[in-house]
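First, one chain by itself: the form predicted alone, in structure tokens.
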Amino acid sequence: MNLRLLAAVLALVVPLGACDGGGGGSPAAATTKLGFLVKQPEEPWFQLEWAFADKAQAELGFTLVKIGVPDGEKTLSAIDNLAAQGAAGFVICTPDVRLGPAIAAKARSHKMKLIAVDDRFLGADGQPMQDVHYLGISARAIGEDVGRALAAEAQRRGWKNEELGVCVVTYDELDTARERTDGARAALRAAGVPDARVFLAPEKAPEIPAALDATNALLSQHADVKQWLVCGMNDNSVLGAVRALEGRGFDADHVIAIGINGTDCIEELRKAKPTGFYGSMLLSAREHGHRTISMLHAWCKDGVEPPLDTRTTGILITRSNFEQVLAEQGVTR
């Protein structure tokens, strides 16, 4: 699918003066039905978002329609489907941020309100779409938190900055991913880790097998490093790196790895024998699921427009505190 061409065509058929995310609405019956579209419905993070959206539905009394949208064609079809059902708006984590103009145009054409969650839309110029309502993490700030936590634990263990190695599993195709790893690198630099000790492992996809392959390639080039810090865009990227390091004989005493999300690493933290996966920055699925759909409901039902840009933060979970923090956040697994 040529995303730019699609966006351009849709823009031509939608009045430029239409309100972003939908404008008016049909009446009462339509405002009680809302959609929540996610790109990977099988992933734990999105399951939790949906679970918290379900709680909001029970509390506020609207009807929630949950749809998985793994690609652009299914995304635009799902929006049409919601419109046919009389939905007043939808929350979406898009499968491709470049679909932003097409999604926004499709929402306008159906006079539906729209909130993007997790991944921010990019316009035709490659820049974030500032006029689309968005709730997401402060990606760079989360990355900086990871970098500071890595540096603090390395210092606690007495590791020397000039001798350790930093494996940064990168996925620069996604702005959010790049901001996270750039933030981690900046924090490590501020903590005194020389740039010469920071090594990039570009992965082809943000998943365990791809991260494992990328890290194996990196380790072959730096066999002299005996102590490793590891970061990446999410838990799976970091877990893949940990698996690669284990294959080279690196155990929990020689690896400090911190992920992001806090939902794909729970079983890892529960292992009887500690691994190099030290912890994760837990993002709030409650905020991303419950808060987004609640804001959308207030917007559709009562005309209370949410802020254009809402950001959330994370909590460091480790083997020593993760069960307690998960319980406090309402995450039970």
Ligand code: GLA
Given for the second form:
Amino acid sequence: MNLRLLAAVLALVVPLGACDGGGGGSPAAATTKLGFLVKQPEEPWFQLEWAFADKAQAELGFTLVKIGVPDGEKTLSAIDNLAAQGAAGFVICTPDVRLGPAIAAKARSHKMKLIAVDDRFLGADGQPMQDVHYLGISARAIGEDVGRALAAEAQRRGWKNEELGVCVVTYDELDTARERTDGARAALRAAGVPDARVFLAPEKAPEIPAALDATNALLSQHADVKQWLVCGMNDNSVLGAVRALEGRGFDADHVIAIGINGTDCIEELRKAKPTGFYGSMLLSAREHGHRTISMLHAWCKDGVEPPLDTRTTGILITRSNFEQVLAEQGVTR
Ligand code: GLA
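Write the structure block of the form predicted in complex with ligand GLA for the protein whose form predicted alone appears above.
To see the whole picture, the full complex is given below, headed by that same chain.
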């Protein structure tokens, strides 16, 4: 190859390959490329996170690459793929928090910056990786709000402790899930619901079918319960329980179920005939999608390091206010 040809080839290739990636020097004109990886791209919560990240992309002018990563293998190859495209960093909700050390090592090896969203990485010692930047919900406090709202509505309806049962759909493998359901249980206890009326339904995955199976197994053991309160780690976990209860004849007058996310229950709340799904704690998909990727952008582009630990709050939505609150929060139009 003669020198002139080599120069021409380099002029084409170098800006694409080396512009933003891996900590290499970025030419001022090049746009930063950033990844956003999520574990369950089919869940409305994650679709909204992506939609808000898209908005940040339009406002800030970086290039966003969205990849669904349902398992460990796909996660690690997606990171290699991002690096090969010259991405400077990524936001990730990992499919398994125990992949934390492997994901962090891979990011380091590619000199990419990383922010974990929603599900916090666990280190080899089983403890949260506090050196990995994280944005997630105030899980315990949001769970407590669920418990308080369940107790308040049961009291308003005049339900007696000895006739009701609390179905707690648990997913203890995930810290943010366990903190939510522990918070709900603590608030119910504080509101006077005896522990003896609280029953656990461990689900194998935070998905409707798994929650339905777990709740069905629980219901066959508690035929004496007349009214049910339901909580769980997110809307789908609670929706699965509501479907199982419907299968046994428990309708909106005999079930008070409150989810978390507020984004995966919109069709449910819009149903003309109310179901047992009473409401949800609406989380901020905007904070989780827009804010995370904007922080990553500022970090990669201008060296502004984000806080190590950021927590977000929730708002109770019910059939009476959800359309208004969802529109105010930019979830619906
Ligand atoms: C977890 C859940 C999601 C959502 C987020 C919020 O990732 O699986 O449904 O609740 O937390 O941070």
